[in-house]
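Shown here is one chain on its own, the form predicted alone, set out as structure tokens.
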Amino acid sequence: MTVRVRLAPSPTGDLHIGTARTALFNWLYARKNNGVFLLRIEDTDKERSKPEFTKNILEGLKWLGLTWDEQPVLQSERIAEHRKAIVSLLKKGLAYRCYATEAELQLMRDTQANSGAAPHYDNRHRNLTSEEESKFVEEGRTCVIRFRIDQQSTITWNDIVRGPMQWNSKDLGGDIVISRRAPANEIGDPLYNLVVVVDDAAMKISHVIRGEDHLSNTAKQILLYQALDLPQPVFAHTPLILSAEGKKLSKRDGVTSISDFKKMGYTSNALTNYMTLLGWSPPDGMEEKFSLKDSSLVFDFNRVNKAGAKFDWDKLNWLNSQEIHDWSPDKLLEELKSIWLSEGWISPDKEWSLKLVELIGPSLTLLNDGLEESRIFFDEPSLQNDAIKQLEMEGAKEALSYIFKKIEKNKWNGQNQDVAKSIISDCAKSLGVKKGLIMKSLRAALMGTLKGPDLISSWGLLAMQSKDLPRLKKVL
């Protein structure tokens, strides 16, 4: 059997990390089994589906490296097939028209809530006579179409993550709606549980891999597969991504879309690496830092956990920092250039730029950290309190004046770091002050603070831009 899996997102919002993790598990399973990864855009919610969300989903998947193997399917283009399936269920007597009004249904829900009963449809129009139905039509009532569910049956399947599963049909909330409200002689817009079954069968999906929040949908869909005489796929229900408190992740927990992770400065490799670890354990001997290709060679559902996976920002940040630190200076420069340009910063030349990324690269956790780490080399910094205090110390200005005169005389171009070290040593000997005072004062003058990257390397980069170091002159 050829493995054929799919991601079926609704374009009602940006690609969220939960959907992306589902895409990743599908993609990994397909690659591990020489299968096919497909994409279906479930855009039948006309009011909420937006082209910009479809674009965001496609771009996010591409950025993550989760490319699909066939042309994406637009669910809205298959409405005719969905309606054919509903007609077949009506003809078999497995579906029926329900004329209950919204007011009647709300009264039913209120009565159930007041009595403490679980919310469910009471199947009141399941067995209407032709006379009763004609009366409703004459009244001008619209209707939904419901699928009959035997209240005494048990639905079972073998889930490749969770093992043998069993669901009592009486817990499914009564006969389910499979098309929206429409005039009695029409079929309204087909709904999720019906269309996903029809489309998965048409796409020859072998394995449906999705979150555990779909478990009750799976039970309903199995009944629809049987009623429509369609082959039933294998199901895998992955654990949910949870907040640090163990609750289902939501945007209130600071969770963002994949495009927002990208904007924050996360790398695609680190994000797919981390998402793989959200619910999957690598085999013994495999390090936690790995590539998409690495995980695609060993991924299977035997190592997918049943329990929810807690989102850990520290772990993601560590993986991201390791990814950045493994990059060559050329690759890091390519990534940082766009960040610099967004600030209007233009580097003098590639040699200078490579020296800068080599200097700041080891301290980066996010790519966006390169913005603040680079700022002092493009914009003249204002003096922070720690720098002001340092420059007010006895001997600080005298030491800087000595260094400035040496720079003016030697016209140091920043290339030979031994020259800078020699100037500092000569200053200490000539003025009889400690090197620590000199270096702290020089850092304060050049960087505006006592914190920052290596002083000698930073001094060299600034000297390559301007040999007379106007920042140093300014504090004097």
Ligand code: GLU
Contents of the next structure:
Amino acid sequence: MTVRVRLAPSPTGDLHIGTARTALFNWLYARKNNGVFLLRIEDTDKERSKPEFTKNILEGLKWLGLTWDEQPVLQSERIAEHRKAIVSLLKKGLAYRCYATEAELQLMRDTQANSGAAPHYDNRHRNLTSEEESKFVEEGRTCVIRFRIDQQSTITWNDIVRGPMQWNSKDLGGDIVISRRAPANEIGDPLYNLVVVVDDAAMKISHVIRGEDHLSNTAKQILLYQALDLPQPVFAHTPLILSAEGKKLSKRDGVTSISDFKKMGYTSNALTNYMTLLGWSPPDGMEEKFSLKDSSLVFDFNRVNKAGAKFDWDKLNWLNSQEIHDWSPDKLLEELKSIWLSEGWISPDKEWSLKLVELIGPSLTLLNDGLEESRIFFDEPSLQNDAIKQLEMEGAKEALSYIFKKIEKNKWNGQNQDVAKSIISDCAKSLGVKKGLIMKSLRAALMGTLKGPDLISSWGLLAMQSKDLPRLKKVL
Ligand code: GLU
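Previous: the form predicted alone; requested now: the form predicted together with this ligand:
Entire complex below, previous chain first.
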């Protein structure tokens, strides 16, 4: 059997991390089994679906490296097929028109709530006589179409994550609506469970891999496969991604869309690595840091947990920093250049830029950290409190003035670090002050704060751009 899997996102929002993780597990399973990974855009909700969300989803998947194999299917273009399936169910007597009004249904739900019963449709229009039906039509009532759910059956399937599954049909909330409300002689817009079954069958999907929030849908869909005489795929329900508190991850937890993670400076490799670990554990001997290629060689559902996976920012950050630290200076420079540009900073030349990248690279966790880490090399710093205090220390100004005079006479071009080191040593000897004081004061003057990367390298970068002298002059 050729493995054919799919992601079926609804373009009603940006690519969410939960959807991206589902995409990832589908993609890994397809790649591991030489199968195909397909996309179906479920854009039938006309009010909530937006082309900009489709764009965001496709761009996000591409950025993550989760490429798809055939032209994406647009669900809205398949409505004729969905309608055909509804007509066939009506003909077989497996679906029927339900004329209950919104007000009647509300009353039914209120009564159920008052008596403590679980909300369900009570199948009241399942067996209307033709007289009853004609009467509703004459009244001008609209109707939905419902699929009959035998109340006595047990639905079973073998889930490749969760093992043997069992669902009582009476827990599915009564006969389900498969098309939206419409005039009595029409078929309204077909709805989710029906269209998914029709489309998955048409796309010859072999494995439906999706979040465990779809378990009850799977039970309903199995009944629809049977009713429509369609071959049933294998199901895999993956654990949900939970917040650090163990609740379902939601917008309230801050960033949840892939484009936001990208904007914050996460790399696509660290994200796919981390998302794979959200629910899957690598086989013994495999490190926790791996590429998509590595995991696609060994991925299988035996190593996917049933329990929800808690989102751990520290771990994601660690993976991201490891990823950035593994990059070549050239690759990191490419990324940092666009971050610098966003601030209007143009790097003077490649040699200088690469030196800066090598200096700050090891301290980056997020790519965007490169903005603050680079700031003092582009913008004139203002003196922070720690620097002001340092410059008031006894001997600080004298030392800086000594250094200023030295380099005013004989400019350091920033290249040979021994030159800078000997200027500092000479200063210490001549003035009889500690090297520590000189270096701290120099840092305060050049960078405006006592924190920051290696002093001599930073000074070198500033000297290469002749920015050291004016900064020293300013504090004297
Ligand atoms: N459009 C559905 C969703 O985004 C698809 C679910 C499924 O995979 O069947 O939740």
